[in-house]
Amino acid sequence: MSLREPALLGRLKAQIAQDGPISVPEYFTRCLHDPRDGYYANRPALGSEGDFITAPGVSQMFGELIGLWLMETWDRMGRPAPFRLVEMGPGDGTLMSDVLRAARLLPAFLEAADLWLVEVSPVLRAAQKDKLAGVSVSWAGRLEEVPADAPLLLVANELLDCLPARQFVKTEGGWAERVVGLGEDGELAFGLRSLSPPPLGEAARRAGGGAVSAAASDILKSLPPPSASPTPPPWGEDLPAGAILESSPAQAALGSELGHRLARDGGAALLIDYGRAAPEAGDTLQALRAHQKEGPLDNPGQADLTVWADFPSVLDAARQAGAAAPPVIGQGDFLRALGIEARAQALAAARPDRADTLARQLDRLTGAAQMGDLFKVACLSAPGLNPPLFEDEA
């Protein structure tokens, strides 16, 4: 008796048979978005029992000190009241729930918090209702629908990760765009197609193909169209034949709206993620499940699909909207210069018996060869705030 085929791959096997191939942003999108069988409409799994875990899950020492850095750039904005605290990608809400604990040392932050979470995951929206139980709390879907008339503070931890990239490959004959299609097998495997003059718009709407789900085509068009053609980028023409380049208008349009929003409202946004610090070429597409990497097409909306952030991208887009956006820091030197050291030698003078749970904790966070360089800090902010640690780098 053989396994019944999952549903949303039956179903991308059917559109890609009927209409041709799919653009990797299309078919990104579609297993984790669809609201059917898309990963995180259905069946997102956080920390160690889950699919993969994020710093937050690693130790509370991670959104202490996010929150003491936020009530620190707060109190250099001069102390709005009130102003949005915001967070996108709130995961499960732990960390959201670190950083308000954090913020009680300052009551005054607390009070002129207008706490909001974007997230587009029901499921995440429930986890994070229970952990921030008893706690006013607003959710938008995107972030403009969160009010504009206010100064933002602004956290997105492993948000960049979760938008999707256009990858180009270089042939022989030049640079073809990969896609998805079929094998000689009838099953999804990648493939390439030439790169032709229209502009990005057109192209993707003829690698989309077939009908998409309407939550998949919400989320594609909540992004600005870019105006460049599908073209990698210019400075990847002496790479060899194979060399793979990542170009994401996703990434780089969230950079914009932040901003524009930052220039006109005021306020700093923080962005945490593994990615590149300085342009370079790769295939960044991954699938995790079960802590474990798998091919991003082996099973369609039952893993978590990521690409790299291109920290680069992000910060050139939010400059030409008008904000500052200096060059990223590592993870491990951002938390260390917060004063993680001395937190985890506090809590390990409280509590002896987790000594060295809490010494694991923090080389996982701060290590060369755990998070501590992979990851790293972006910071965009209005001209002139000089949040901390980034003063001097604009």
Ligand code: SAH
Given for the second form:
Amino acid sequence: MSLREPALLGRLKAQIAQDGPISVPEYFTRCLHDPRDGYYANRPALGSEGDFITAPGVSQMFGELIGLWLMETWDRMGRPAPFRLVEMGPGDGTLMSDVLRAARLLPAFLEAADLWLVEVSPVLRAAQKDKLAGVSVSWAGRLEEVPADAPLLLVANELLDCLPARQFVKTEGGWAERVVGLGEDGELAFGLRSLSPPPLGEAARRAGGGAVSAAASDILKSLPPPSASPTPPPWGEDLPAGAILESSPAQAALGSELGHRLARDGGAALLIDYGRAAPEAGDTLQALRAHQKEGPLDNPGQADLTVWADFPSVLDAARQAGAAAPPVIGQGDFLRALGIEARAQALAAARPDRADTLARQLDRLTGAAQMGDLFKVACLSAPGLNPPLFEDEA
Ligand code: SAH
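In place of the form predicted on its own, the structure of the form predicted together with S-adenosyl-L-homocysteine is requested.
Up next: the whole complex, starting with the chain shown before.
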């Protein structure tokens, strides 16, 4: 093994030493998407051998039922042809391959679908190409590259959690933004940047409890003047010192972009992820490598970094853009309502030797202690469309 520092760590430390601490979203984005050393540039590894496993990797039933939902929604849209069938962040292509298999039930759906995958990672694009060999697919780096002027049916599983959040820490002197700087030992360390004048006093520097490292006060000394732009959400006023709030402009921007597009072109988008259904304080920044949690600063570029999906702000942004965005549904309830239990029984009847495995898969996807409650399904749609399970109450 080389004793040299992994390249991204060295470059981040040099940059911070020269220009000062960086925000959590900047750190997050460099770790995931640095063109040379970022996690998604090199080594995104899904599945049991990799760093993390997602619902499509747990069971084919997940993608099949999403396929069913998409077909039913397309039917409610009046069966437009063509329509853009889009997956954002398709990983290794498993979900779309299961969707397309289920869609063989409705050949007209497949004929009308113009399939687009929105993917930034060259490594994952290659995996998707393999998995979907023989299918006509176009790739885009961003949603806006997918041609407009046709209705959209979009799915994104575990994409929101890849879009970073700013983190705000309540101190006795007011709100501060959590930043990544260098500690006394020269290693990466979390610190605070004051947001609101007056600048943080000594008491405020000590506040924050275990939430911030001891290096915070050193970092504070070298900080540029407070910037007025980022602000914590207003509902955080009454939280005690030490509380951490997250706010994700990137997630809200996706909600807004989808909302505009759906309101204009028609269609619906399903966003599935672990996250909060209502505003809630807490630090959800997490690093996973080989299925183990580690410190987010431990191995920049080599671990998958995520934050919780902030559904309230995604839904708000979509509504403001003119789309319908009803409350989220737990993944367990969503899949049960689509008939996952009957599907599991049918698969088990055809393959009795797999009955135990199927029961385990069903529990993993829907069980309250597993993915069933933590994972949530949001549906954004053109007003009046009323997609299945997200109908207007009115
Ligand atoms: N949906 C897949 C993979 C989830 S991993 C599954 O459920 O298994 C996250 C996916 O989002 C990867 O495909 C990753 O390359 C992609 N991604 C990450 N950041 C992105 C961004 N900013 N824009 C588009 N895709 C992104």
